[in-house]
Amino acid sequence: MGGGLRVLRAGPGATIQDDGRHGYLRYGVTPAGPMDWVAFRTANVALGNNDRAAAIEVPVAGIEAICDGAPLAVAFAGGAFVWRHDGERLPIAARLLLQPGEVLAARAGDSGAFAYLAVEGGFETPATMGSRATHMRSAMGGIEGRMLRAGDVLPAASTRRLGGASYEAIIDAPWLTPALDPFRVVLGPQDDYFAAETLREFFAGTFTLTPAADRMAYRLDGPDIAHAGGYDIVSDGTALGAIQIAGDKNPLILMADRQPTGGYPKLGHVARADIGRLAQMRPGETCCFRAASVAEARAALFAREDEIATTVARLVPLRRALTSEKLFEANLIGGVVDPLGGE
């Protein structure tokens, strides 16, 4: 019997993510995928997956799973959420192999607005145009294009059957710890569209996340970053990052359910390599950002890849803490016979 994961309870939010449904943007197909591709690649990289295994994005409502038919090898990563195995208190990032009837559950910690649970050989739901990411306001890719719910059954491509003792591990990943640096911004294509002024306001100015963000985009506020030649363009393609302005003068940063086309002038794009980051706020924080060139962006993104790359060679052995409820669970002498005749 295959090995898996049953959703026993799973917060608003929680949804199947692959790499991303890739090459239909011309059809007006959402790429989709992990708002954090850093977090999530390295929890697949962590179990020697390909870069587009399917995992659980795992929102600040958080999620718990029991391990179904075989033992499991999972990892996770992303912000810093509180995780739990069969109660016991894990690392922000870890390793580990669950035990049919074992529970993992996750629930938001100090910061970070997502998190990421992958399986080894990721989870084998059902594709949609060569992907298994979901996106919800389509109805395409993981589960019925929906959010998670418990009851809900995700089969892996892949179960291990080996001990689990030396398999266990810390993800150590300083690349996942938030950072205060500014936010890169590559400007273009409609930078044109705003006054020099105003750009250096836009790069010397605070933003703060509003509540209108999610996995479509992230609406700030701050500074007004008024427009020298109106606002409406003729809707042209958008990419992940985009800065549009729009009418209200606040910058809407476009994320992984982003739409097609966009008829906004975008004043940027948020360099790759810190979408991760931005992904990980949450309301009410704080971010700035400063201009870099194309060729400062690519060196930080082969940067960041090759940061994900070292995954495996910087694991550090989990050592579980040993409680005095354990200490009366084990068995520590065996063999020992009781005087009144009892072993």
Given for the second form:
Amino acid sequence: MGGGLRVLRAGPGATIQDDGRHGYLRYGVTPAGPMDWVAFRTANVALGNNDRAAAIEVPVAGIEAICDGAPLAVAFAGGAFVWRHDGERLPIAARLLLQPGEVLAARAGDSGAFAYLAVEGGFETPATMGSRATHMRSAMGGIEGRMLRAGDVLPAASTRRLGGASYEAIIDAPWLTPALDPFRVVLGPQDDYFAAETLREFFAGTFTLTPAADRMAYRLDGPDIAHAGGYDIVSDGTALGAIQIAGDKNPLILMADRQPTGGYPKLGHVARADIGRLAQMRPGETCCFRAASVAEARAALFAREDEIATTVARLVPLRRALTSEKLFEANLIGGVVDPLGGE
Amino acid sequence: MLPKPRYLPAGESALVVEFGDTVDPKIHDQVLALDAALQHAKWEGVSETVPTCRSLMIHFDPRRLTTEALADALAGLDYAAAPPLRRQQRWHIPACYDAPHGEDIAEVETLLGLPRARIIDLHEGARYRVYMYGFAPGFTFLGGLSPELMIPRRAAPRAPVPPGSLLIAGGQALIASCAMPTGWYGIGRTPVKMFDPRRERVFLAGIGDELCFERIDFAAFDAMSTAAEAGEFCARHEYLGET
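Could I see the form predicted together with the partner chain next, after the form predicted alone?
Next comes the full complex, and the chain you just saw is listed first.
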């Protein structure tokens, strides 16, 4: 029988995301997808999934879900959240087996704004226009285009016979550790709307993330970034990480739920390699920027992708407390079932 | 002779080809020609293109294509002669200007000093071009609004308008496909769903298509709304140009 997760409690903002809804930008369709693509991909890679596999994006408000119907292999990664498996504290990123009736719970911890809970094969919620990514504003994807809530059943594409103790592992992903390095910015397409002195001030300044931060855009507060001319341009296309400067002279960085076209001058774009780290900021935290060439941003992206690809090789066996009867039980059952071959 | 486009990076994974900075059919024609040429050429690594009034954004996979290589290849591409992606069509979109639709007409009357009947005639009488979609699925930006209806955007957004609202501001007209707060003025409403993911044809008009409005009364609006809900287009369309 099929298995899945049933949501027991979901804080505001928990959604299903895959790598996004592609091919319809020209019709005004928002791509959506994970806010932190690096953490999303890390959790999926740990399970052998590709980026089309849908996972749960867990916001700071957390989530609690119970394994339903059949054993599941799951992995989670992202901000420094507190994860518990039937009450037992887990590392901030791990791969494990859930037995029917077991509960996995996450709540925000020391840092980070999002974590990803992936399941082997991905969640099989209905796809809209080729994607399961939730975009709430247009009510597409996920479950009825909305955030998750208690009672939602999320079917998993595959279930797993018990794989033995070695399956459970800590995901050691140093690339997900918060860092204070400046975010790399590729100038353009409208950097010529700003005086050279203004651009210098932008790169010298420290900016604070305001509470006006959602899946669509992050608004920052810092030194005024004044336009040399007007700010009311005829709309052109937008890409992930676009740094728009509107009339209030503050940067507005376009994130996963960005609209495909936009009408404010875009000073530059945050390098894709740094988008995950930006997404993990919480309101009140500060950041700064430095200019990077297209070639540097590209090399940084490849380096990040190469790091993510090492996820499986870097897995560390997860040793549970010996008092954990569940794990012990699971190991025994695993040993019995495995030789029987397929289901 | 038109000036050469500018190639402007938008991060490491997208490139903007900018033909101008105004809303102008000649500029838009070039955007559409380049878009068509790229769609026909199917270059390795180009993932998606987004035409706007004045530019084409090209999203690509930086593993398979670089900004530099793409700009070089574009400079050598003879796109002016590219056959269009599909034949241009003209859409006849029913429009209801009766109360309670077009909540902002009274405001526009005051702002422009024009009588209500004149505003409706001007809006209904124009022939529009679909310049781009944006903001939300099926949110249709139209050029061709009468200069007499030139009205600046609101300083602050108004309360959400309903789906199908016909909006004007900044010299452009717009068909809103979903409810949302807006800085534009709602002067009518269409029962047509420019976007419906349940329909086989999810989006009606192509970018570059012609569009005009045809006045309907309140009763017709209600009947058509029911039909549109059931998946009907509720909009006539015909092909333009040689057969």
